[in-house]
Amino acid sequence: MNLKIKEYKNSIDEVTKSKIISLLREENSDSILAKLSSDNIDSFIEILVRSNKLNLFTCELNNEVIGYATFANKPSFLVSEFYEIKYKIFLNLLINFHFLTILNLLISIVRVDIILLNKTNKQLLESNFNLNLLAIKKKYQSKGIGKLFLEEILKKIKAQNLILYITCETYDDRALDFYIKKCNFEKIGIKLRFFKNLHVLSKKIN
């Protein structure tokens, strides 16, 4: 399979951004990011590629962007790195009556959402790389592409960083099955959300 994995640093072209936004809305519709306007998601992606604490990867097949993934060196950077657009995000959510999303964002910022994790798993989650979002275009799912994409990204991250674990969260039962059965993640707890909690998973990579 002639897959091309690309990491974006410092800049990204408008066509690729547009394709990522479409994938985000189609495949990560439950995420907070998918509730934002295209302009705000555009700003998010620009900050993402400029940051040395965040990572953006795409997966291409025959010159078509069919997947993307975002990582943070630590989950806390998903808040601190986007400080400059926090008011734009809250205003956007407020104007569009996404009150539940605002509530979930606030409990995440103040870390109330991790109260059900034990001390060891809290430390594991907060001190390791976090896979924030991962998506593969629907018609390419269940073909082994998502697993291969993630494996190739982890190779790149391992080569550049001394980390022991990767963590991720998901609402979706199908995604949970993918991470556990296909990628050997282990469920370590849940994060509180209204009205559907997030499964929290980890994988030892070193």
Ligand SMILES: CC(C)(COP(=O)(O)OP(=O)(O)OC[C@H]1O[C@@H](n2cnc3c(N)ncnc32)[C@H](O)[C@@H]1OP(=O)(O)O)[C@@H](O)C(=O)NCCC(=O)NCCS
The other form holds:
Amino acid sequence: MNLKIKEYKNSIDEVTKSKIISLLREENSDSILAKLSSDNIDSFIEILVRSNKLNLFTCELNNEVIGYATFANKPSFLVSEFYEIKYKIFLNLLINFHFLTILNLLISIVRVDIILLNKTNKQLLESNFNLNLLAIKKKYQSKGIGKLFLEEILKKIKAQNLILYITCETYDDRALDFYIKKCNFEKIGIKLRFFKNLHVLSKKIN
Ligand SMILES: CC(C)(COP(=O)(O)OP(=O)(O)OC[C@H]1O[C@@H](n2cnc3c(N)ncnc32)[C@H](O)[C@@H]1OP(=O)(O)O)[C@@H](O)C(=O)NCCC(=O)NCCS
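Since the one above is the form predicted alone, can you give the form predicted together with the ligand too?
Below: every chain and molecule of the assembly, starting with the one above.
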């Protein structure tokens, strides 16, 4: 398979950006980001590629973007790096009546959502790379591409950083199977969300 993994740093072209926005809306519709306007998601992606604390990867097959993944060097950077657009995001969610999403954002910002994690796992989560979003286009799913994509990204991250673990979260039971059965992640607890909690997972990579 002619798969190409690309990391976007400093800049990104409009075509790739719009492909990522479509993938996000189609495959990660439960995410906070998918609730935002395209203009806000656009600003999010621009910050993502300019930040040296956040990472954006795409997976391309015959020059078509069929997957993407975003990482934060630590989960707290997902709040701090987007500080400049925080009012824009809140306003966008408010005028579209996404009150539960606002509530979930707030409990995440004040870190109440990790209250049920034990001290060791809280520390593990807060001090390691976090896989924030991952998707493979529907017609290419269940062909082993997601696993391969993640393995290749982790190799790149390991080569550039001294980190021990990678963590991620998901609402979805099929994605949970993907992380645990296919990619050897381990469930370490839950993050509180209204009204469906997130599974929190980790994988030792060093
Ligand atoms: C999860 C996902 C990235 C895996 O990519 P993939 O290329 O399908 O993964 P692989 O082919 O390597 O592994 C397939 C396994 O992933 C899981 N899976 C397949 N389709 C899935 C889907 N739509 N959603 C969640 N998990 C899925 C299943 O366990 C599947 O095993 P099976 O083929 O034996 O049923 C991809 O399915 C996807 O984009 N899902 C929707 C978005 C999502 O849930 N993202 C993760 C949370 S941020």
